[in-house]
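Below you'll find only one chain, the form predicted alone, shown as structure tokens.
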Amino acid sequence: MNPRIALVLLSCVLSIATGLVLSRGKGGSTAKKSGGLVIGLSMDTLKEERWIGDRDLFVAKARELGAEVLVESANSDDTRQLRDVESLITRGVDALVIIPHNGAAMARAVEMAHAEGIPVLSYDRLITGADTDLYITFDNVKVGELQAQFIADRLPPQGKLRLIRIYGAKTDNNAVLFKQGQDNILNPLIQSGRIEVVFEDWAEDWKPENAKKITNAAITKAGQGIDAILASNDGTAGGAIQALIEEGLAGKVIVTGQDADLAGCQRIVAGTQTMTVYKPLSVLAKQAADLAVKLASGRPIFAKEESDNGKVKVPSVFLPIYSVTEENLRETVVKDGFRSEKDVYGE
């Protein structure tokens, strides 16, 4: 038998058993023989806030226990990260972390990888389709119920909530899990006719001007009685809030988010976006490193939880998460050293 496949079976063995995780390791990798490990992580984009912060926080845990870091963003093209994958193969990694723009599309990516025997860290967007290695994320499904939770816990006495949804990109598997998590909590209302969904729309990239798109044209059909607007995401929010700016409409609508971005936290401040969801980003960013280096090392790892790609079940870690209005927002974000009092308060 393959030694690689054998290794690969004993690691599903011992995963469904003891939630112990093999990794595949190189042996002889041209990054090895220079003295050190190396990490590749590609990224699907660095425009956005929050993953500049991802990149930093992964690169100096992972400079810490002792590995260097080759960093790739692929702008969110598809053909550009596969092409950013190949280069960083080529360039002798130990390990690869990507985080997919489109996580059918990097199933290829992992394929890449594994030919080269190179083990492969999901990152926060699951890779479907494929026969990833290891998993780590927060859990989705609870992010979109803790959003929808929300809005639902703030149904009127008499009458329905008439509400626009405003979901992430297609392409991301997480947008699919928030969506999937809303429903959870929105169904039974909206079935009932509790809630009322006036429009709703998925915000290409995640890109704000996608969701100031869909609020916009969500006014246009339905008139500015809008209740609520469940923004999947702090971008996406930011984008519904200018559109509700526009209008006069800013602080009379509840507005949701996801990420405690800067500007996210100081809109829920201002009281133009209402809540949003905290990932402890530096958790996860840390724990991505030094489970990277562990594969990389081909050191065991302990993963308790799975995830359906559509071909395996990965071991996953999922990591916890939190609710944030602007009655407990210094005692998590701030507290947690997150976002500083100054910058949210401006104070």
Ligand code: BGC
Contents of the next structure:
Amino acid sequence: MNPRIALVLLSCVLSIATGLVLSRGKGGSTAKKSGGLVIGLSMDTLKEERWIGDRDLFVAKARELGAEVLVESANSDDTRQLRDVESLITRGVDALVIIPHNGAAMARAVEMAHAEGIPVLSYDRLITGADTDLYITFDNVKVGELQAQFIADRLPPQGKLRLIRIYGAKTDNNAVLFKQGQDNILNPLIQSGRIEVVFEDWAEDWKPENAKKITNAAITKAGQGIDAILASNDGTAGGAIQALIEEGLAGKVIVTGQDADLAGCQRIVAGTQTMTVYKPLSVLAKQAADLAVKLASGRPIFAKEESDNGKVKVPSVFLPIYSVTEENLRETVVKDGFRSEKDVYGE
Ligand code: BGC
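Taking the form predicted alone as the starting point, write out the structure of the form predicted in complex with beta-D-glucopyranose.
Following is the full complex, with the preceding chain placed first.
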């Protein structure tokens, strides 16, 4: 389905849903000082392609809705992210939007914000162990399922498929959910002997260079007879493919990903990466901005889903995702305007 249509449908669903979310909020009290609402956006990192897009789309939409956005980025450092949140609170934001580096560590940020009556929206990644007000994300378990299903659909006619599994950052609740989705599909095939996991590891902080090291270590241990690499996002896929290039294996091994990063899309066209999962970031960012403005002004919000974060059931909004290969890259990512034809395919 076209994501724009999905957004319209989702809005309809939201408007008829029954779960009233919250009443916390300063009701725009700080806004009186500056004449408008102020939203604090605390980000894990801006060093990955996807998050720059999230920031730009979020800020543009919030401005369109009349709110100012103060942005901080913590460079994958929990202490720094807590300091960022503290500083945003001090600067008088009306609502906080947090993309946590570490979902558990940011429980403290929620406490600090709530002490000042500021509501918190968890963006894309769940803040755990806190009474987080609202969560907006994609269906992350489904992301893992799509990645693994892609591999499950390509088993050799006989014998086993030899697989390297590269998970994301252990500190990111999403990485755990992606793995959960992958396990749902892979476990029966591993148990029946159709898939052999020759190596698996978590890529610290989602860094491509860590994914490259994992792939190097896997090939050293298991040899070159690898059929597939289940990389959990395009960044780690890129790292893994670097190792494959060095081994002369690029293009011969199935490699999954996620995000439809430009580099990921270009690798799909070049044949070194096999699939990605497209998550329409503009839908996420724009809807998050809309929700953040509502939170900031103390307006009621309806959400029909919830996520158990270990402390409370956080009212949640889940957005749809799409499996993308060379065959449907044009009809999805390009048609949607997420990537341009020229950027993806060149002149
Ligand atoms: C996001 C992915 C992203 C990864 C690394 C995850 O939480 O859901 O889209 O690739 O973090 O930044």
